[in-house]
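Next up: a single chain in structure tokens, the form predicted on its own.
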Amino acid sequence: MQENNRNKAFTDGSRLITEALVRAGADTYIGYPITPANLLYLYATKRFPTMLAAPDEITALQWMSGFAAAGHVPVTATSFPGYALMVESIGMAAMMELPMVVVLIQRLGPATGTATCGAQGDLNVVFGTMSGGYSIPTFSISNYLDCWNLAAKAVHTAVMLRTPVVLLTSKDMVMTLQSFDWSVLPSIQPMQVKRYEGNETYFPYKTDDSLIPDFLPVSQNKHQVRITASTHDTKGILQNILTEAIENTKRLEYKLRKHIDSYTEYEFDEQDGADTLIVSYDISSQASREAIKQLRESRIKVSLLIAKTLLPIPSIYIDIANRYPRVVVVEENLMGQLRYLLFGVAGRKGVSGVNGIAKMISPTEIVEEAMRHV
């Protein structure tokens, strides 16, 4: 018992997202301090080679932007009501295409809502962030391996496709302290922004068929280096609504969707049989597995599906769903987001959500959910 304990630990998700950050390349932490955020911002001071405390939530998106031009890659975590103040610069970093991470930890809303309350109710906002519904790359954390893995995936994504990506997760699973086992942590590798090489002349927007450009710093001396938010050409020269321009700002999600296959993260419990599929993310996922448990030893079959990757939504998900004439998504807002983004407005037949605000879901109402139409 003595060597199995040697290798737990006391501890939260936040120090788990901060490290794995850490380890996969992220080398700059620029905060400002909001709840229930302020655990990143922390361990940020005590782990992150460059951590700089900005004035407000703008700034910080703007600072990030600055080092992220010149070669590094920087880290933020947030929630809603800073989230809200960062939207117009994690447009301009997509546009600039800077890698970057912002840690979203879900809170009760609207507004300023209940600081210490979780909840799921920001799934929409990132999904709107981007004027033209452009996507955002958006990973949500289920358990604390999770904490770790997505930590590192968010990391290597953003430094691979050149865009921010946020890691979406929730007051309950930064906050709360659990033993945890960190022996069943894997190593992560970090990631290094991949340069340009050549002696040509280097235009910043132009790609091959990866549609990702090679990046160089503004820093460097050898090459003229134009970034710009604005619509651009493949040199990165203001070109309004021509065609390369206009083609180069569709590439911004072409890209996304070309490599969404090495950063779709899923875990599919499939039970054979089964005519009921449980969907679910984030801390309502923990529940979720309770109630699969509970349903399967009274003898339901019932197959399990927790999405790690929300945004753009792959299209696996859709694929699982279509094979079960019962889905019942799980999630902690009153109007189930994650449900609309899978199934539209309209739904579909068989559709049904567990919703509720300013608690968690229980197992129970799970379980209750899925017997409903037995």
Second form
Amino acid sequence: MQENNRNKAFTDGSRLITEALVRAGADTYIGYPITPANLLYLYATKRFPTMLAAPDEITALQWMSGFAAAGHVPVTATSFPGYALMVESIGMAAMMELPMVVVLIQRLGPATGTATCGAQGDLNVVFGTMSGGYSIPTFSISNYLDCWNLAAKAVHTAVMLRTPVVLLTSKDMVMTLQSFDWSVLPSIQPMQVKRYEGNETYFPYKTDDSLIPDFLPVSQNKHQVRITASTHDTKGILQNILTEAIENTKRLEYKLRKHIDSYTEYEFDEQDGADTLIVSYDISSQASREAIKQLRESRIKVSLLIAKTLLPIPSIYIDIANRYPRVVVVEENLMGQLRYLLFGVAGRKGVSGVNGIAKMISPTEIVEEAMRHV
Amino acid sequence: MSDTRFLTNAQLPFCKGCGHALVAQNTEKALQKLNLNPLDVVLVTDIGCHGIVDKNFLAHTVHGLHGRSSALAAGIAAGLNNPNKKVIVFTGDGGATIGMQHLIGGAHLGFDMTVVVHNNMLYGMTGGQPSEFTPCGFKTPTMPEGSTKVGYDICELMVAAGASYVERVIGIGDYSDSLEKAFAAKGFSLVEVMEICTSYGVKSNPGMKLSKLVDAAGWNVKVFADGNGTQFKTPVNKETQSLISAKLEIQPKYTSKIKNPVSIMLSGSAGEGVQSAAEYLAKAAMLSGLNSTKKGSYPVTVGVGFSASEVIISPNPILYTGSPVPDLLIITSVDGLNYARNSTGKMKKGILYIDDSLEAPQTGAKVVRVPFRERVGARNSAMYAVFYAIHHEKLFPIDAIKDLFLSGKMADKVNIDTLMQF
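Can you return the structure of this protein in the form predicted in complex with the partner chain rather than the form predicted on its own?
Okay, now the whole complex, with that chain kicking things off.
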């Protein structure tokens, strides 16, 4: 049982996230203080090559966009009140196609709510970040290994797809301390934005079949670079509703959809003969894993889906859910936000939720809901 | 002065007679005087009529959100971190109104950039609404009776915020010398160019002369700061140390006899060492070969009120870090008692250690009263209570926490013997 005890440290998730972000290629952290993102801010001061304190969250996102335009890969961490201020600027960065990672650490809302209490209340806020129904690739952390792997994946996805990425987590994932054997962590390679190397005139938003334009920073002396958040053509020049410009805007979503397999991350613990599927993400994944263990010990057959790529919703989640007459979605919010994204307002027969606010959902609650129809 | 073009040959996209065209032309001339290359210049434009001039410039151009151009440009300047690059912002009085925080912040930190405020004293793109820069008596289509407020003096504000170079000019004729000085200045510079909107300003205020209007508003046309301010330097350290270090690893030295997870809640007052005591407990468990977790709860005001911590120790991997009902609850103060009332009621078994100055609550747990506070004082009561509970509950050898304590920061302040009173 204790054979792996030699490399165990007592650590919080924030430490692992920060280290993984830097190893994956992020080089700039712009911070504005907010609970429960304080530990990331603190670690960033020690680890990021460049760390700046912004005077507010709008400025933070604008500075990040400026750094990204100059060729850097910036990161910030915040909670809902800060994210709300960032929304317009995140849309700007997406439209400009600038890579960056926003770590969104959920706490109890609405509004200021309770800063020191965890929650999973912001998935639908992130879902609605972009006017027009465009997506921000969003990953959710279910345990310490995810703190490492998904932080790196967030940077790599931001860089590869030239887009802001949200890393969604919550207070009890990033602030709780746990004994953890970090010798299991895989190595992480840094990734850099693909740059234009041609001699022909550079079109900042012209793409090949990948739908991802080559990048050039505003620091270089060979080609003129135009970056804009207004509807624009492939030259980066503001246009009204010119067909070329509208096609360019639609491409923002199409590029995310085209490459979704490259950033679809989930865990599916399937049990033969199970009629019930538990679905969870973020902190309530912990209780779900424990509940699965208890149910199986009681000879109840049950499968578990931990969603790690949350947005855009990978279609595989729907395919898996459709195989089960009973689906229980576990999440720490009032009405079920992932449940809403998967099954809509109409819901589906056999779908229910285990929800709760201002407390961690317990394995017992999940076991009881799973047993309700057995 | 070079003849390098910074503007294309295309016609500028402004109404006839608009001062914005002169800003573009004077900017080109000032850059020529400085012998700059167009690709050493980054022009960041705000939202407003002036912002559609991007396409006429041969420099790098960045066009973002309303009011945020100065913050975006600050990020570009800091990201470039290169004194040979020139970052210029074009904004209007509307953008300067909504983005005032970024102008003050930029001047305060001294980002290497120049802001050119096209102040035509109203919002032109949206139909002529007043801005915070609209002077007293100035009429606009949505305020035909005239503004009753004094407009911002952005130049005085920028000087107060610490800008390096600040000047106000009347936006008529050749003022490229002023722009040249601003572009050449180290740190943050701002030039306010006074204009009247030909579409809304002139029509609403017939016969009004720009220089008389500026004079009547009390706005001085002069140099306010001469370019000797500070210049922001982006900190860059590529040699930072990994956050993952063998120094943080805890090698087991003792063994524990517990067979199942034990959930321990420590509840006391802020400032009385609750979080530290819980961390020592969890680390001592690791020193005894166990897994452990620690989850803190406290109000946002970290120095007052309750402070609680939930620790789980287990010989098995811990999947779930919550503990709805503790096996062992330790309460060391009134704040701690009030916070823990939810838990005491739920406990059908287990042990409650409580300071003997407190009234024991209703609970199914076995109650053990100990004078924690009286024996070691309030500040060390939580640490003492943890030592006491480890010893009596035989969670793991007391030497595990004793070792940790003696090698920790508190060893000099607290005599270990006081914590070993069992």
